[in-house]
Amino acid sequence: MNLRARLTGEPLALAGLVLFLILLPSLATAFFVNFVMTQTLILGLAAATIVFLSRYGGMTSLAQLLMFGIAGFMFGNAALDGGARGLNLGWHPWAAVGFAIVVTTLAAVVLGAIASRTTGIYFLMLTLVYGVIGYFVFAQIVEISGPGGITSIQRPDLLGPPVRLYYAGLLLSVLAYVGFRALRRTAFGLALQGVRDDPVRMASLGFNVPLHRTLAFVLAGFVAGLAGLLNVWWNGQIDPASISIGPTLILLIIAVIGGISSLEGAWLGAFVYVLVFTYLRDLPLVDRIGITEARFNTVIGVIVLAIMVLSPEGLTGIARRLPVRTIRKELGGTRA
């Protein structure tokens, strides 16, 4: 009975975690909720799209931060009126949301259709090229951004108080997690996993391999766009540097820290990253051993290296091995 409870306890654990996160604003400080946890949910939602494409589609994409950024830039261009940069369309905030999501999704359709005909390292490098092109587009075309980006972006009145943005991030994160998990059992999800494992055989069976990859890329781009909207509301501004090579690799690192084969690892990796980024400098004696803010990326690199040595599956791989070992001991004791 105890073994069965361990093997079927995942939905209960998820429900318990969500309940805890719902109650968190009444248990923790405003800084922890509105800065650490809100940023964790935003980055985790974006990193989950990398995990989704890698786990179910066999595609490691470096273009997710570009989708993330396109949504933010398009919202800023549509919502602002009379700003120093951008189109300054002055639309209603929710109309600007729709515009941003539509443009992001269309961009994902075009880029996904091109990338879907490549695999492996070629897909990875092509999506990296997407990110580089996107950076220069927003950095050099001053009509939509320019080097300084777009500032003074206001979130919709419905999300005015910072805690509401936290709850919006939590809601979208839960929906994305449950949706991605449910998708794997659908006809499309099973076909996508078949494409991941053996695209040649799936093509011979009559499946349109590029179409399945494109649709997966579009879905991931849509979700990354939602994360990008949360991010621009949280930051109040967006600039091309936020979607450059450095942040692009950081998003991939977040997925790797948590476990790129595990959806929940996206949020776990984001939580660890934000914790280290926020509190490392406050640890006693840290500055005396040469760990400064300028060397933060070095610290992250050491953390990633240590995790990869201990578990190539990231922190979720370590967490999953612990109960398995306990179960094996129980089974061994029962047999004895």
Given for the second form:
Amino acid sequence: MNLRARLTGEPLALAGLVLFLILLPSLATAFFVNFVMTQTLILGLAAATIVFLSRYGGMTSLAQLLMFGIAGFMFGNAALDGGARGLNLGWHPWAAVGFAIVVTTLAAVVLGAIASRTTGIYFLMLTLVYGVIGYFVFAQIVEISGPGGITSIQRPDLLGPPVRLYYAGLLLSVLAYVGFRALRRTAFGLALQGVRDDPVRMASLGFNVPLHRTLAFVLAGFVAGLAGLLNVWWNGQIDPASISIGPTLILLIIAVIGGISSLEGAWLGAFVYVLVFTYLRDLPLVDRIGITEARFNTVIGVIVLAIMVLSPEGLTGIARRLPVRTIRKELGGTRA
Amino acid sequence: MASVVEIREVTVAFGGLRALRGVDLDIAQGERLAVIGPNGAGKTTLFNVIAGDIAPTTGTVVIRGQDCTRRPSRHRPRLGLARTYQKARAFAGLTVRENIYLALAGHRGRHRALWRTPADRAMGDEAADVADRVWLSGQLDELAGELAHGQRRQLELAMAIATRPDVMLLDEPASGLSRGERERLVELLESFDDRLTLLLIEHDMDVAFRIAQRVVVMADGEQVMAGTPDEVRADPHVHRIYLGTEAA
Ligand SMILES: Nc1ncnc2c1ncn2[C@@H]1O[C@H](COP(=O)(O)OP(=O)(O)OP(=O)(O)O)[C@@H](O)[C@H]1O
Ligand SMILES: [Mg+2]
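Please show me the structure of the same protein in the form predicted together with the partner chain, now that we have looked at it in the form predicted alone.
Time for the whole complex; same chain goes first.
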């Protein structure tokens, strides 16, 4: 942990990557930027909230996609007017953004407070139940989800051109990454890690453990809500099926592929997922070897399995084991 | 003189097992009390009840005049109470400095800031001073999970003394320490302010008898006898139930 390693190693690599991503729209095709990369950033941002809760708080949450969905639905209900599906409140887009964020955060407060007394498998199960209940709420109350979803959702003028949405995704991703990383050293972040390591001990030191867990859940819900807004702008629509159990698990899988204990892994996992999802079906001959549309999830499953067997820490775990690691060690080691 | 800690008729049942069976104990301010007894006697359970980690099945716990029987452990630091655990349980993923910092932050109730404040930096420096007192200054930035056993016990102690508590409960602080480390530990315990109330569970009689003014002997969830170190040492009954067990 010497200063030199801090100044030269990771921040420099991050700055280089961000610069590259800023320049990407002038280097790559519009499809790659606006479809592959924007989606990667959105899913990565959402998956990062799973990693944040897991790595710092010891909580594996299956409710993050629900937060993502709540924000999307709330924006759709508030921003559209007349004739569209949903509540048609017809508000100004930025008022709708505020509304979506507030509702999502409030939902996270309530759900987080209830879940804050559980840990481990119970926390996982409880958040899975949240996801399932959330899905049924939106699927059955068509007033807020529109029969078959809310469609024709416009993004705010500021984000009109698709490449601006890419930049919004990039900006929020960088902020979330840097923010979550910085949080590690703050009073709140340290307390959260203490709660992860030994909640009983934390209580005897005077900490309110459930409150800390709740606050972490709210923060993660807020960020997942931001990702959900980007998503609904990118998609132009949202329906209950997009927050059902399948997509809920996919978000967890993205976090796991990347490495559930590293923040950067969230985006890496999202990138791999989007690549596979986008290009695998277009490879020549894939249907000859039996990979049809219907078997696509099996392929994803096999890929996940392979990564897990190769490295329980996901792709970032594999990356760390490359020879580069020895150089890093000499520089003082990394504890990302 | 009012007691700092008053335990009345405390019983603790774990299912059918009665770990404590009607324990009464009054601890005066500034007292140095050692609790000894064979394995499974209920010593740690007694600490857990005082520290609020376990609510007693029956009986009451009063700390500084306040009924704490059902109050959870997180209110104890504000009453000036700190404890260590028999099995060192520092936060493995955090450094020595961060562990001690958390002890300070928990006590002061300031731990929700999302950014680093000057107060945090001050507590970080204070943590370094505390580490120095338990001979851990060389390990400040090492992860607690990577410390050697003796160092982990020192960290455990550091987290208890960091907040300058009025009442300190130490559960077998000398266990697993080398002879030299024990000597340093005794020196440290002897250096504490006279007003500090110290409860010590200790299997090492040498350490216990040197520190304590009063010794309570427990067996099977009950207090068997209490007295000065000399009285306890001389008691044949104690020899049979405790020192005998040790030898076995
Ligand atoms: N959480 C628990 N659940 C069930 N039984 C427990 C629990 N904690 C302690 N016990 C039991 O209560 C009895 C007293 O345990 P305690 O830890 O208080 O003993 P001790 O005097 O501290 O012993 P040692 O010297 O081995 O530390 C033991 O029989 C133990 O197995
Ligand atoms: Mg014990």
